[in-house]
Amino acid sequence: MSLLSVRDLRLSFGGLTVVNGVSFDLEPAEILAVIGPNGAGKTSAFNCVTGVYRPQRGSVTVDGRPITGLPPSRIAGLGLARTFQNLRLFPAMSAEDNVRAGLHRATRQALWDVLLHTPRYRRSERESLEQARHWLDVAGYEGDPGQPAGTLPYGEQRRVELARALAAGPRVLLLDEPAAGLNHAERSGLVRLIREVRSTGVAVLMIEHDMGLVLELADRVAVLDRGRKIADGPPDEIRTDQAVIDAYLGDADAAA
């Protein structure tokens, strides 16, 4: 049984079908990259998996358990965490507090403790702060943990969002355009981090336009075009697939 199984997803808005019969599986510690031209349905498929959208047809299961139609909070509780193409941080909150938001599953505080600031509350707050700073370090964040996230450079904001996703303790990490806007050094750090995450047994499902990064990282590549999956296989096989070249890559040599 696959860790994550997606079967025959279909999503339409009005008369426009944006995901049409998409299926794929994801195994523990596997990196699957989903590629395709703009408007191919990649992020919409992600949104169906994570509960942002409810598909009109199809199913999503985790360890065989149906999660289709569950709210995002329930799905996150089953071990799926994600980042977004457009950053979704709390700009007025500090970097560390943004990451602490990802720790809510592991934080258990009674209302009485919160209201009275009991020793148990203070201990819990101290531990969550230590964990938040740990995950910022893991994500390669180099700024001030107390700095408001909205004032950080773009690359550092990316790291904060990634740290928040990792802090949730995911079994499946979904990354939507994780390399977008990163410089060469930041991209290299991202590659190292994703490999480290995979080495712990976490599966990674990512949307990415950087074909160099996809070929470097992915165990398998699924290609979408106009809402349909047109190819699925190892990177070396995908880069020479004529249907993929025609729809997306344009030139197999350019994708090397």
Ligand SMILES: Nc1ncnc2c1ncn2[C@@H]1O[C@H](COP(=O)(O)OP(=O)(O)OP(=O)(O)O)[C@@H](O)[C@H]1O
Second form
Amino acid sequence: MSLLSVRDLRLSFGGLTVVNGVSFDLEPAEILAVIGPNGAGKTSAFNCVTGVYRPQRGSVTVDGRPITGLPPSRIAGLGLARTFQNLRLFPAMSAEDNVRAGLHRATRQALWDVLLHTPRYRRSERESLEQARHWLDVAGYEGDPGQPAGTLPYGEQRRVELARALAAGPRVLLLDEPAAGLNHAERSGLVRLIREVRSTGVAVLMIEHDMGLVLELADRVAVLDRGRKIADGPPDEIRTDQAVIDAYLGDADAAA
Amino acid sequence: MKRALLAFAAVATLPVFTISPYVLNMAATAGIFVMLAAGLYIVVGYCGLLDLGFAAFFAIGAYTSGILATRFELPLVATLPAVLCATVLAGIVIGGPTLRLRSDYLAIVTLGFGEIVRVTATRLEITGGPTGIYGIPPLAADPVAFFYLVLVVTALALTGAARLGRSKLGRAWQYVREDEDAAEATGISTYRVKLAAYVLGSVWGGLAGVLFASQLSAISPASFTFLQSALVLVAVVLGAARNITGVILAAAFVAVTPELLRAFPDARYFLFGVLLVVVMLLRHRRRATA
Ligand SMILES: Nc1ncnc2c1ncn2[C@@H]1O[C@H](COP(=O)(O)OP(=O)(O)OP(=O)(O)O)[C@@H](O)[C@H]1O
Ligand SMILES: [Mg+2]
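Since we've got the form predicted alone here, give me the form predicted in complex with the ligand too.
To see the whole picture, the full complex is given below, headed by that same chain.
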């Protein structure tokens, strides 16, 4: 039984089918990259897995337990944490408070403790702050943890979002184009981080356009094109797959 | 914290300068209004939910305590447990089905709810119909004592709201306000978090209603109109929506100004409106240049 198992997923908006019969499995400590041209349905498939969209057909299971139809917060609670293609931070709140969102489920605070500021409340606040800073460190964040997230440089915002996902202690980390917009140094930091995360047994599901990064990191690559999965295999195989070259790599070359 | 204590001490010296019941009464009115604003601040300021019917909870608190106190000849304090139950229940009954809606729909539903409560109070016999309920025993008969009571309760309400804001729950409210989908994706049950804001706001509003019933000793549906809901909302929005100190000042301003404008009976609300617009524009300008 796989950690995450997606079977025959189908999603359409009105008449437009954007995900059409996609299946894949993910094992602990595995890095699966999802690639495909723009509009192929990668983010939509992600959204089906994390409960943002409800697929018309197909199933998603975690440890064999079906999760389709559960609200996203419940799915997150089962150990799926994600980042967004277009950063989704809480802009007016500090970097550390953003990360504390990931700790929300693990933090216990009774109303009375909060209203009376009991030692238990103080301890819980101190601990969540320490943990938030720890995850910011892990993500390579270098700025002021108290600064509003919306005012941070782009690279730092990405790290805050990663730290927030990691703070939830996920078993599956879903990253939607984590390298987009990063410079060279930031990109190597990301590679190191993803390797480190994987070494703790976390499975990584990653949408990425940067082929260099995909070949460097992924154990397996799934290729989507117009809603369908057209290939799935180790990076070396994918690189030479004719259907993939036609659908995607060819496009990229032509665009380059 | 120090500043809050200083402000509290400063306001507490008021009876040293005057024990005119008129002034103390006005101060108590302002205090009750500040408490209402603190409750709505939880809902609108922290959680970003637009509530246009907040006076309904004010009414539920006032009527629950007023009815129980007059029917069963209870002291007003003894009605507090019932007020707590009634406001929590009202918050759940109204919030439960509506908080799954997006904010703009919620605004309309709460507007309707506010009107339903007011109209129901006008029609029912137990609420005294249009004339309402009178002869409600005060919590404290002496104006000075009542002033201090309101001061302490309001200070506690503000402290409570501020402390909630600095807790796990308060942060979750702010996540919802900032980006509801991201909050949900991070594992926060946004529905439950919103319901908690709504219920707590309702309790704050209901307790303010008890103070109100005590102050006037008579309540009627005319005290719980849409205008009242709108004025509380004005105070919260005017008070910077992000900052509880601003809300205190704005609520005091909104509560006291119409009273001070009594000297111009015909133009009272006109002048109040003009003042509001001017203050809003000034605030907007300051924020734009800051
Ligand atoms: N909420 C929606 N309503 C209608 N159409 C949508 C919605 N979300 C996505 N789509 C459509 O679904 C298709 C797939 O979009 P999706 O974002 O999944 O692609 P993608 O593979 O992630 O592309 P990219 O590489 O550009 O991020 C697109 O044609 C898009 O316009
Ligand atoms: Mg995408």
